[in-house]
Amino acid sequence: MTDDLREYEVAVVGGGPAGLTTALYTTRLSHDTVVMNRGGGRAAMMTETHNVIGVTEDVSGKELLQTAREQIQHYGADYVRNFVESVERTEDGRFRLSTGSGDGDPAFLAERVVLATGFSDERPDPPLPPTGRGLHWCLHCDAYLFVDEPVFVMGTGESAAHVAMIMLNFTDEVDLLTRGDEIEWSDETDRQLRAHPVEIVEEDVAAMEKGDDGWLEGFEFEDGTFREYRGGFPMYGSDYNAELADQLGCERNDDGTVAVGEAGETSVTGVYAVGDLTAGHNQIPVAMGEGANAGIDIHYELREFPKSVAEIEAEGEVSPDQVPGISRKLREAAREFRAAGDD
């Protein structure tokens, strides 16, 4: 095992919108802190950023993400590229989380945990559009780019049907594709869903043609018919990752969320879940949002001062000598911020 063991205040595992965004506050708040981050996710997938205030649409996810890191280290956090494979609760009441698979590879201690692993969207069979262009993972984000244009949803179950009748408020050419498979919705559903506009396609998608941009043109079906599509919604479920909570034997919702409390908070005292792992709107401001609430939660419960007066009366009052409540590396991280202001 690893002699590279390194402590924080806070441990971040997962560098997405909401991790980022609960580093950023725990870190400006004064609690050192680590984000782990193996890479990926359906942020980093992104071509152009919607639905963000402030960041223009020519912002890709990558970028999005490289930014809040530089943040966040500029501020003094650290940023891990790695997997973590384990977690565990000390006997002094932190949490271990161990990386990678080999001796080199560090592990670390932590006051707090916050997981922001997210989700992993089920693709159905190929051929299928690029991401991005032509195929579209968050309904609120996208449908805007689909009024006025022929647009498919991919599925069976309830959430394709009802996605399909959604963007009718977008755009009156609106295919459902089942590509074969049975139908899986109500029949309360499925009569809804028949006395709207949308077309119920059942043949499976034979191939597909894009354009010279690299958008999606149009799928061509195994009945030899072609169907012109700008882009549309595959609706097959989420896979969470939710190894690290079971782990820690957090509980889960029904549908596979981590079940918390109004600022993040799971069952497991120290733990914490934000985006996408969470139940709720699969949207950036909205885990941005999550993040910053668990980040000022954690500050609440971490922060040294001010004392109780139990605490007084136990301990004695604070001398000059025990503030600022701030580590070193974070305080130098702070001067150094402020000094480039000033610049």
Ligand SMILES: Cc1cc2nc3c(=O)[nH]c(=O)nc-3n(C[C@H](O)[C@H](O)[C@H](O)COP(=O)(O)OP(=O)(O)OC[C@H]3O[C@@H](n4cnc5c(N)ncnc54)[C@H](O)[C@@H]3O)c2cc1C
Second form
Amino acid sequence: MTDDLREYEVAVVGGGPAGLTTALYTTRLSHDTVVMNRGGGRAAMMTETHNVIGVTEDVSGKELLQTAREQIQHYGADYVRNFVESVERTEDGRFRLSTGSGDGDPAFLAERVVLATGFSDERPDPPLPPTGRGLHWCLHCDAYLFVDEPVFVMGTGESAAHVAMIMLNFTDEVDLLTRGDEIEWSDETDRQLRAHPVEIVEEDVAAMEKGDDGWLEGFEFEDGTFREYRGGFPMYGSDYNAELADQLGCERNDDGTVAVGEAGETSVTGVYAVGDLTAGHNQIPVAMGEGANAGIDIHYELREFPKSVAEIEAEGEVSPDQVPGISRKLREAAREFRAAGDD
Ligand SMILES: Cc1cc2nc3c(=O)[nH]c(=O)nc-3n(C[C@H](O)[C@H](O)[C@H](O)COP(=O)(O)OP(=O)(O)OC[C@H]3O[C@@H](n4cnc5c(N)ncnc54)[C@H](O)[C@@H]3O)c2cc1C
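Starting from the form predicted alone above, please write out the structure of the form predicted in complex with the named molecule.
Every chain and every other molecule in the complex is listed next, the one we just looked at coming first.
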């Protein structure tokens, strides 16, 4: 049992765009917040940023996240680089989050928990081109890169078949690579697919060729043929980082995502889930929007004022020495932030 127990109003697990946006809101809305992040994650894999208005394409995921971490810390949030191993409800209704079982591993107590732990993409076997240079994990982000280019889609399930057909909106050269695996899409999808100009290639990939710029140029197949590709999409499913949600008893949807309401509230009171861990489009603006919704909802629940009539009748009127309802730490941070802006 650790001696290092740190108390917050809000504990966010996961420091991707969803979790960092939640923390931005809860901190600026006066709630002591900690973000615990293992590092990595899907946003950190981005070589370029697409679809985020106001952010230019040359910004990498790592740069975007670094700026976001600095922002929340300026407002007074704490950022801890650590993996949260377990979470449980305490007798007083709060949540205890543990980062390990050793003496030096900090633990955290919080009134609200936000799970922003995302998912990992299932990777097919190599040979594969580098991510962002021929291997692409996000259709809505990267389909635009392949207008009039030869592309592949890899996989044998429903999503692979559908993404192959969807890519015909961008290019007339689409191959679906099953790599010798058994086809799993339905008969109806098969009928639909074969009525579209998508070539199904069953041979497995034997080797890959890259250009001097690091981009994929094509695959050599086991039968010795070579096909040119600029890039493509592996479609093998998502492994949701939902261990903490399961420990808390949060309901999950059939596809493995955590079930949430409009503000990201899960089936367990006091626990929220946002971003790629939940259903919906896996996009940074969506993750940020969900983070914002959850952050504002948590503020509605945790803010001190106004007191209700029932509270006033039970506890008396609010006296001047009870306000403002913000911690000393966040008050200081806000003053420093304002002073820095005045320079
Ligand atoms: C290669 C690639 C390129 C993409 N390009 C774009 C793009 O250009 N534009 C766009 O809008 N979207 C893009 N996306 C999608 C976008 O990255 C995701 O939708 C977005 O990152 C989701 O944010 P998130 O915060 O939910 O999850 P993530 O960004 O995956 O962050 C989750 C974080 O939680 C941490 N974590 C998990 N479990 C724990 C734990 N137990 N304890 C502590 N930390 C934990 C992880 O380490 C990770 O840091 C891309 C995705 C990929 C894979």
